[in-house]
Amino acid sequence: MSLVKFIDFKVMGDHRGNLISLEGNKNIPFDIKRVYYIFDNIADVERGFHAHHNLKQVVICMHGECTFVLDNGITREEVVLNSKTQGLYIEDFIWREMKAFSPEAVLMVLASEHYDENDYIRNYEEFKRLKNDSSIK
C-alpha cells in the first residue's frame, strides 16, 4: 500500500478564471483547524524531519515545487508536489521531510488538528520504536 495520497480537487470555472473550494470533512478528509503556509525557503535547506502521534495534513503547492519523503518505519516514498490542484494526504504516524524547493516555492498546509509541540516526534528513532509499538497504529 502506497504512502503517497492524493487528493485531486474539482476546479470551477470559467471565462473569469479557476477557483477550488477545500471544505473540511468534504474534500479534506477532516475538519480543518489550522492552515499555514511555507515560502521564501533557502536553496539546498531540507525541512520536516518529523511526524506527528494525531495530527493529519494535506499540503498543496500552491506555487514552483518540492520533493516530499514519507516514510511509515519501513517503506520510503518520494513525491514531487508541483500542482495547485492536488493535495497529498499525510496521515499521522508518517514521517516527512521536505526537499529540492524550487526559488518560488509556496506550500499551504490544511491541519488536522491545533499547533502542539508534545504532537511532533523528532527524532526518526524514537519514531521507529513508537511505530513498532503494539499499541500504535
Second form
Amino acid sequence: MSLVKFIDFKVMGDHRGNLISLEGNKNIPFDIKRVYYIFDNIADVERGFHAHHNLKQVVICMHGECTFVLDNGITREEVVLNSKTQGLYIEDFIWREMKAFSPEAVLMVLASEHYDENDYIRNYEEFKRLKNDSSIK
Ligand code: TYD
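Okay, that one was the form predicted on its own. Can I see the form predicted together with thymidine-5'-diphosphate too?
Expanding to the full complex; the earlier chain stays at the top.
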C-alpha cells in the first residue's frame, strides 16, 4: 500500500470563486489541535527529517509547490504537492523530508496534537530501530 495518502477536498465553487472547508473529524481524520504554515523558504533548503510517535498531520500546499519524501523504514516514496484541493495525510511513525520548495510555496499543516518536542524522532537510525522493535507499527 502506498505511503502517499491524499484526501480530496470538496470544492464549493460558484460564480464568485472557490471555497474549501476543513473540519476536524469530518474531512480531516482527527481533531485539529494546531495549525502552522511554512513560507518564505530559502532556495535548496530541505526541512523535516523527522517522524513522530503520535502526531498525525494533513499538509496542504496553498501556493507554489514542494516535494515530500515519506519513509516507513522499509519503503521510501516521493510526491510533489502543488494543489490546494488535496491534503497529504501523514500518519504517526512516518519519516518525512521536504525539499524543492518553489520560492512562493506556502504549506499549511493541520496537526492532531499540540507542539511537543518529545514526540519527535529526529534520528533516522533511531526511527528504524523503533519501527523494528514495535510489533504494531
Ligand atoms: P520543525 O518541526 O523542526 O520544522 P520542519 O519539520 O518544518 O523542518 O520545527 C522548526 C522549529 O519550530 C523548531 O524549533 C520547533 C518549532 N516549532 C514550534 O515551536 N511549534 C510548532 O508547531 C512547530 C511545527 C515547530
